[in-house]
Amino acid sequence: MSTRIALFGGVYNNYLALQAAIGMADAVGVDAKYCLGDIGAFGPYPNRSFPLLTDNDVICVQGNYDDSVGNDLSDCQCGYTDARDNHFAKISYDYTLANTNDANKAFLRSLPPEIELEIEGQRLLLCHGSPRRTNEFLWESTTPLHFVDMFLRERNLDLIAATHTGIKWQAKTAIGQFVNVGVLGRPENDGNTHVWFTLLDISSKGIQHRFCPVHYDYQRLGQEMEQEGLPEEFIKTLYSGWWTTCLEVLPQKERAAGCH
């Protein structure tokens, strides 16, 4: 026996990529679909993502953006420290907050901050940033294996799945695994226009992950962002595959990997 689940990271209002990822997950056959939070941010038309999630039975975790928008907070709680990053984060947040309807805000308020599962005898935790903080950035280069083991031991887990950083990665220890599932909302700062989600194949023998590239109509999304008056910097990221904002949060190794 085995169970396959699909894990979607930050949607960031990219309803076109979300739609494509749901189609891919259904095509390969999954037993369940999960979104690990941050439904809003970055892209256009916030309300378009919600029916895709609910109509396709995608179970959602509450990310920092979801908590903020759902509760009409003053900022996105994104965790940035750089002034320029915060400037663009505010533009994105204010747009999403103003364009999310009350019913969808209520949906965001209702979401759990984490989901714990037991599948085929394996214990999984689905969270947004980390098991201890919703907006914690866990990067591959700065997260040692003993730190992963600490989280796994504390909750008696075999796998932790998270998102938040925008860059997928995976670590395996003697105890279990940590998987950053990537995001659907924007490309990964590598010069490619596609985005990512993750499949987990779970059996009594263990858990296997697969990172899946998602190709979607990014040019259409960029045109809609332009029509909505979103920053040119965001649109450049879609078209080029290189980040133009939120760079200051990157550790040195991840920043170097994205240099062009």
Second form
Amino acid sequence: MSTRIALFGGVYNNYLALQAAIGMADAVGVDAKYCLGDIGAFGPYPNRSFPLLTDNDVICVQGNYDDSVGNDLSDCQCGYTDARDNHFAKISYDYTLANTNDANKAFLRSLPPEIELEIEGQRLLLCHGSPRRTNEFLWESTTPLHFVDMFLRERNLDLIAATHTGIKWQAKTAIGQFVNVGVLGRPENDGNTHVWFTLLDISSKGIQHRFCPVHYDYQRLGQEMEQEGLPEEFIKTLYSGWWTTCLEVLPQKERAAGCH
Amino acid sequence: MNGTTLNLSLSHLDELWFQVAGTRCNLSCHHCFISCSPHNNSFGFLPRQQIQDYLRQSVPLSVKGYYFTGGEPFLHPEMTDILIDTLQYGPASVLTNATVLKPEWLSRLEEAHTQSRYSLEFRVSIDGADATTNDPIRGHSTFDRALSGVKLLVDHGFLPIITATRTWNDSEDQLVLDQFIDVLREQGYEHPRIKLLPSLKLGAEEKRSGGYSDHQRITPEMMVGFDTSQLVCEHSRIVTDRGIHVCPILIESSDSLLGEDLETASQQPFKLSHGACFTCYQYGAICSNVAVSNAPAGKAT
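Show the same protein again, this time as the form predicted in complex with its partner chain rather than the form predicted alone.
Entire complex below, previous chain first.
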């Protein structure tokens, strides 16, 4: 017996990538689909992602953006500290907040901050940033394996899945594993235009992960962002695959892998 | 957090700091908050073996990252080896003035960094985007020497975080940043990382510009609804040759020494009674590479 689940990271209003990822997950056959939060941000037309999630039975965790938009808060709680990063984060957040309807805000408010699962005898935690903080950045190069083990041990888990950073990674530790599932919202600063989601194959023997590239019509998304007056810097990221904003939070290794 | 006594407990030991070079520095900056200099031996070097012991102890404590400061860390004869040791455990950050770096050290660190899963961050102190601003504070020709150090780091694949203590008006920040970007690009640092810091009115800086006034203190009222994770003592401790202190800023204060071992010092709360606590409150955990933020946002207006 084995169970396969699909894990989608931050959607960031990229409803075209979400649609493509749902199609891919259904095509390979999954027993359940989950989104780890941050449905809004960055992209255009915030309301377009919600019917895709609800009509396709995608079970969602609440990210920091979802908490902020759902509760009409003043900022996205992304956790940036640099002035330029915060400048662009504010543009993105103000647009998303102003263009998310009340029904969708109520949906965002209703989401749980985490989901614990027991599948085939394996214990999984789905969260947004980290098990202790929704907006904690767990980068591959700044997260010691013994730090991951603390959460695995405290919660008696076999696997933790998170998103928030925008860059996928996976590590096996002494007692379990951690998977950052990547994001659907924007490419991951590697010069490619595709985005990512993650499949987990879960059996009594263990959990196997597979990162899946999602190709979608990024040019259409870029045109729509332009129509909506979103920053040229965001659109450049879609077309180039390189991040142009929110860079100062990147640690040395992840920053050096980019070109800005 | 006890709102009436202002005693703050450690929530988790995220950052373990090492006063690796004690108070010994090749420079005598006029704003140094612990008055480091070539002749200040009030805190001594930490032996590599002692640091290795703390690194081992840090694993069951689930420490998230390691920071090295001084004085000038690279005056320590085993600094390169200490950083290489650390990269086996987790991410390492070293705060340096970049004036004494040697290519052979950086070649070894570059190799170790490439092989490690963890980031090695260099934070380079330069206190102005030109010698006219920097050198009166940090010493004659230190601007040019620091820039040479930055170039060496960049040549070895590192992207140093340039930290500048603000000695200008806040309104001039963007101008200073633009100047920094221009001068760093001339050194081949195409996309420089720059962090502006407030000054701490302690040590040499207290003599230079005056210390904290009595009203520059955290009050119980200020802590209501405040995100305590913004304070470095909420998630950090620092090892010196005297024991474990509450934070890198206050090591010269007698009440900062919390114990001789990590476990004891991690269990000791600290009273937020210093002027520097007020600066930390105002600006967030300025000592960290990226300040943490768990602050609940207010309602949109």
